[in-house]
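Below sits a lone chain in structure tokens, taken as the form predicted alone.
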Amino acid sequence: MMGETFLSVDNLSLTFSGKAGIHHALTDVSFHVDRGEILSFVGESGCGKSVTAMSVMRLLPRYGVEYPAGSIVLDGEDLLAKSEREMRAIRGGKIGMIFQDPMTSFTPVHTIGMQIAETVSHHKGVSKRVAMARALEMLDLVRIPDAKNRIGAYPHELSGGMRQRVMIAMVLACDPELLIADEPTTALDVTVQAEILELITDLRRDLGMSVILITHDLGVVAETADRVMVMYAGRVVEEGAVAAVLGNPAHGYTAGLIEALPLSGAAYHRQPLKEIPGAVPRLDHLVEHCIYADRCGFVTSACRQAVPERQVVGRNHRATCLNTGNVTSALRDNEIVRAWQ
């Protein structure tokens, strides 16, 4: 079923209301996830990656949160029209989510085996014995060493990497068709990061899952994802196949992210890191021009006069920018861009 769209989000807008007024957290966000593919959300902190994922899961508070426009359709079902009771069956069933800090996802007074088994019992309605057998099976699947003995361990007795594997086992225990991994390698050392990412890609291949991988690390995107969606200030600014976006960046923000990466070899010592100037704009009002104009090195007067529409840059590659050709040309000699061309 590869290539068939499993999740489709169209023109989704989201606002938070409070004493400080209305904040536009998401504006006209559109994307899709095909069966069996890995789509990565990338962008700096606060750009809307996790809020988008929480919207798909319908985990945001019911009060003070509104969806003025848009739809979230999972396997033909509109999730925004679902009741909370219906969503509880979908969460953990069709969709599973790995959060940034696995320690906060476990109760410290129960063993990891009991916590996985409880999830299985809740969603599958099986006996405790069957649920524990499933828990052991899942610990083996995520490559926990000596799983028979580890199943009785408490979360604090495991390393960060092991806890993340157990979290993945818990999420996969009910056979989700879509896995959302929100910064799954945060606070892990480089070796363990590589192991967790390899595990996710192997499970995607073996189980045929779709995966949304949320990260701020373009290196993770390059090694893991099939497609990438670049977000800035609650909007999608560029989207396409990883090779297309990294090999032909077409938005000023994507260019800024790429230029901020450290170079390799001798060039690393010759050239300081290049930062993106300025700061993310406030979201308490809608900007009626390009949201990135105040920080962009390619800005023109036209960028400040209207909100740009999404432009087709190439096959399965789009960018919300009026100067896509200038961006691509300017980065043609960048070391990272050349590697993907």
The other form holds:
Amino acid sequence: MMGETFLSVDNLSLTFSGKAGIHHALTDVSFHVDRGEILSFVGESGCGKSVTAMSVMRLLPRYGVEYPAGSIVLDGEDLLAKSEREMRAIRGGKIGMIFQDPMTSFTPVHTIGMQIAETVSHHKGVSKRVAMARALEMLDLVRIPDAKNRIGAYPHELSGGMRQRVMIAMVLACDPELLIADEPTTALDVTVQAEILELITDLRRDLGMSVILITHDLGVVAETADRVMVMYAGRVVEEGAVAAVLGNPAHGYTAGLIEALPLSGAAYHRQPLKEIPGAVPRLDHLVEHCIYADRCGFVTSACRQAVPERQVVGRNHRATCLNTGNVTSALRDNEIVRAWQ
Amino acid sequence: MPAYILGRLAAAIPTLLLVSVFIFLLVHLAPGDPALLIAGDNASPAQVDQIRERLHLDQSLPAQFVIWFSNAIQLDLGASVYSGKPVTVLIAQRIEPTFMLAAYTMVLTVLVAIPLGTIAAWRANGLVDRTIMAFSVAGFSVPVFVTSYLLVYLFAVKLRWFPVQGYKPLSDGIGATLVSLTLPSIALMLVFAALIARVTRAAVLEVLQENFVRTLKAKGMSTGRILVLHVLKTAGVPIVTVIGIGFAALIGGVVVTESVFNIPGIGRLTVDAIVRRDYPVVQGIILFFSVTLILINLMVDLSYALFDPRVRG
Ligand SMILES: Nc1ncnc2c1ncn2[C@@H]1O[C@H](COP(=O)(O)OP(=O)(O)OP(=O)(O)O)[C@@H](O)[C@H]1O
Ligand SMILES: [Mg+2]
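Okay, that's the form predicted alone, but what's the structure of the form predicted in complex with its partner chain?
Shown next: the complete complex, the earlier chain at its head.
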């Protein structure tokens, strides 16, 4: 059913502990993915995008990882309560995941056909022959030319873009209801990037699955996603429909990301790229104020007194910020923001 | 693929030539007159001359090499100075126990070392890993004859599960052969397995860090399938390489083990020939071991193609 919530993560916190001490990788992360929609996670390196995705897959190491609070509910089932065995049926089954580096994401010593077919056999319990037929069908679906011959190819015999297509074919072969794509195009060159993103949006439309698209590129978000979740230092700072967030940015960090985007056309040459000053805070302890306060251009004394509550900014749009109005009006004249209003 | 095999085969030929020159020179350039040494202390000058002529020692070195080499490729390695029997016959008589000992050891080693090394890597730095690696250090540092005597004391003298020594030929049935070789094979295996387990651990650990392992987990594959079908196969090349290298060490171990367990193999023949200064036999054995090692290396090279499609080209 389109529009119904499929994945819901509520107040999730995650810590890594080891010799170096404790690391609060996620704090109070809440979001949901509806059936058939594309939700994008954005944020700079280390903000917790992959860790959030890996938590949904329950793929983080068993030792040193703790979830002090929160829940991950997929299709009515609590994933944090699942055994490893139960998760093995869900991974690659209900949830498929593709990763950044298609060059190294396949076993080098097996053919791509075998690698697709083994996934199909595992999840659908079909014979090798049926699984191979399915593999061929999937390679055709992701528009691999000459799929009949390519099915026996080894990963090193394919180009990067081709491999990412095969990866998508492999993951979609088991009809996942949710596809998690963790920076699927970062390692590819620009033209191939666009093709892969187009493939993902087309397949989402044809197959009706939900997608979580992880990227650090707001441009990709703008072109591909329905909703966007902006993360900073392990927290969700702003979340909403793409048009709402890009047209009315309400958090200082989102504003920073938008201002750091290269502009198109004439403005591109007029204005230098703005960088966000300062560095991401260390996460070895939880702070009792807004995590972005030290880098924020809109900071007030109230920001340093307590962790801000999540504010409803508009229909389908929330931000964890005390000064949402100031941020929105300050960016009113930004070219990108104007384009989305 | 056929090109790869032919290439490897062709590459083995110069190695073989070089080795034979080396072995030839080893004996002929050794200090002292071989004829005198062979004839012994009580020989008359006439007898020494006769020996010199029979062994072509009166001819130039290159001429001698040509004679020796053309004989060698016709499997004529001369005769034992001690018994007068042809060297090839002496070696052929002793091949069976040595081959059986090496093969049995190899099978035991692979069965023990590869699973242990893989488990150690999978549980890297955990208790299981530390235990396995501690045993592997022990296995590698204790000499073969010490473990041999300990094994004999425990399993032959005390428990009486296996014979103390001796060899039952295949003509007595393979079961009897294997029983007679179990203790020597275990003794040899302990050293060998320690090496292979460590290399397996390192190779598997490296492959486990690779991105494709994450992909496999994300596909819902079981740990066993990931380890055996994907990780071990990818790690196959370095592991097989070390098994091949380890074989050279195994040959040294075979000599000791055959003496301890009184097995009438090539190891024993070597010891006897050296003690008797039976140069043609020593030379023949060195050549035999060299050719064996070259063949094993060739098999290792060919097995690369089995593991890694990128090698096949
Ligand atoms: N296995 C782990 N053990 C300890 N810390 C980890 C582990 N995995 C991730 N982290 C830490 O968690 C934080 C979030 O990492 P994450 O990989 O989610 O970032 P990201 O947003 O995906 O960044 P990028 O854009 O670089 O992929 C980082 O500070 C990282 O160092
Ligand atoms: Mg990441």
